[in-house]
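Next up: just one chain, as structure tokens, the form predicted on its own.
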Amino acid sequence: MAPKPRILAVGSTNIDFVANVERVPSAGETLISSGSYSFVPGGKGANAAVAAARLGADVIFCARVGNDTYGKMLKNTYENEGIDTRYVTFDKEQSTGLAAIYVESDGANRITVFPGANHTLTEDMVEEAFTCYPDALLIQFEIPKDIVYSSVKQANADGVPVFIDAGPIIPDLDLSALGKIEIFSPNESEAFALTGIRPTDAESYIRICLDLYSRLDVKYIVLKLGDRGCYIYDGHLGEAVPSYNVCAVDTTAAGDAFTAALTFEYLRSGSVRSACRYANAVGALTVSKKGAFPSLPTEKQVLDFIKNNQN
């Protein structure tokens, strides 16, 4: 049997207050709400370690919560997911990070992300973790731009490839001094944000592609769709990569999901469109069920999954 994929995550960890409500308020209005709310563990980094790590992946985790006892529960929450969270740490003086999360009916989220602990990570930190040598690097944008740079820094240093999930948007986010990339995979705001080219159709994917490919060092873009699936650049040719049909209840975390489904399985096969049709089940699977973490699926789900739909 062939060793587990070993994955670095480096990134944000999170309490989510989500809140499923028929539609947000707009600026004065107060709504009374049929709908419910929850406290549940959340975070872009730790979404998307716990979504490689139920896939099948060898899972190390680095991040930064507060002494508290959501931070606390957090860790362990990580643990028993069979996450290595040696690198999870401590700050004493911040609070873990909270994210409110507005759901709408139609499964459309809103998002308030207040950092508190994850912008205490430090490059020293980064460092000490890439001791665990891993054979990937996954890491967004939900912590500061100097830690992504200095994660990336030394990923190239040490010749292990970089999977980057571009959200949320960095203001200042300087792209060419990111480093040698393997995959950077932004969904459609985060692709407009960086491009000012709204993804509607191929010709517009192509020419976000190019003009993230002339400022990024970087193999593949893999522009996240929602449901029209994913495109593949390579800096030659582009394909679109079709979603599965499903009906989305909640798309919180189904972009990390994706990410982290994309690295495990590219790391895997070493093709990036076998990479993208798993990745895009595994997204599919995600936004059908509510919450973050309870919707991600493991890895038999997604092959019973993709057994069953198939064209």
Second form
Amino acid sequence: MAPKPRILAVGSTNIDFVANVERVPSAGETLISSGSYSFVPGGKGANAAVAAARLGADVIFCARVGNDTYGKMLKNTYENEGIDTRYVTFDKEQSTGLAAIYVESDGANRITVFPGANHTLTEDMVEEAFTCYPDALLIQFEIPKDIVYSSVKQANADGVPVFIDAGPIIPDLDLSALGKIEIFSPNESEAFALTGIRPTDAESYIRICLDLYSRLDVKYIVLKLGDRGCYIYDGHLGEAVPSYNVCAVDTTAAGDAFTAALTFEYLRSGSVRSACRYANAVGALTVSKKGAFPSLPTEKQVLDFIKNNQN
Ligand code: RIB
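For comparison with the form predicted on its own, would you give the structure of this protein in the form predicted in complex with alpha-D-ribofuranose (RIB)?
Let us now look at the entire complex, which starts with that chain.
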């Protein structure tokens, strides 16, 4: 059996307050909802780490939680998912990160993150985590910008390929200072924020990719396009990879799971195209269920889904 890809996920961890509502209130308005609410594990980094672990990767997670009930609960949850949590550490001052998420009836979400302990992650903590000899670094932008730069720098120095999910947008991030990247993957709003070009059709996709390619040291760009699937650009050619037709109930964590699946399958197969097809399936399954962690599929669920949804 081929060895499992060993992924170092450096990123955020939050407790998600999820409110399922008919619509969000306007300014000054109070709404009485007939929907439901819950507190569930989330955070872009943690979602990606758990997604990769459920698919079968060997995951090492480097993150920071508060020394509080949520922090302890989250660390236990990662352990139960089979993740190596040696580098998930507690901060004594700051509380565990929290995300307030409104999910409307069409599955679309609006998120406000209170970073808390996520902003106490240091370069030294990440440097220590690299001693686990990973096959890849998987990272997002929900941690301090300097940690993103230094993590990529460390990965480059160690010859470890870097996979970046470009969410959420860091306003003054210098893309050209990021270092060498294997795959850079923004979603539609991130692509627009980074380039000023709205991803609406094939022509806009290629313009976005050309713009990003000119500013990044990157091998592949993969645009996440929601229910339209994704778009790959390799520096010469672009290709759309259509998604699956599913009923979206909650898009939370779909992008995180997509990039984790993309990383995992790319490491296994070496093919960005098959990685995109696989990641589309994982994204489709994730939007079909409510919540972040609860919606992340296992490898078996993904394979069954692909088998039952052959084009
Ligand atoms: O991408 C979804 C995630 O964004 C949520 O789980 C929330 O914690 C925020 O980080």
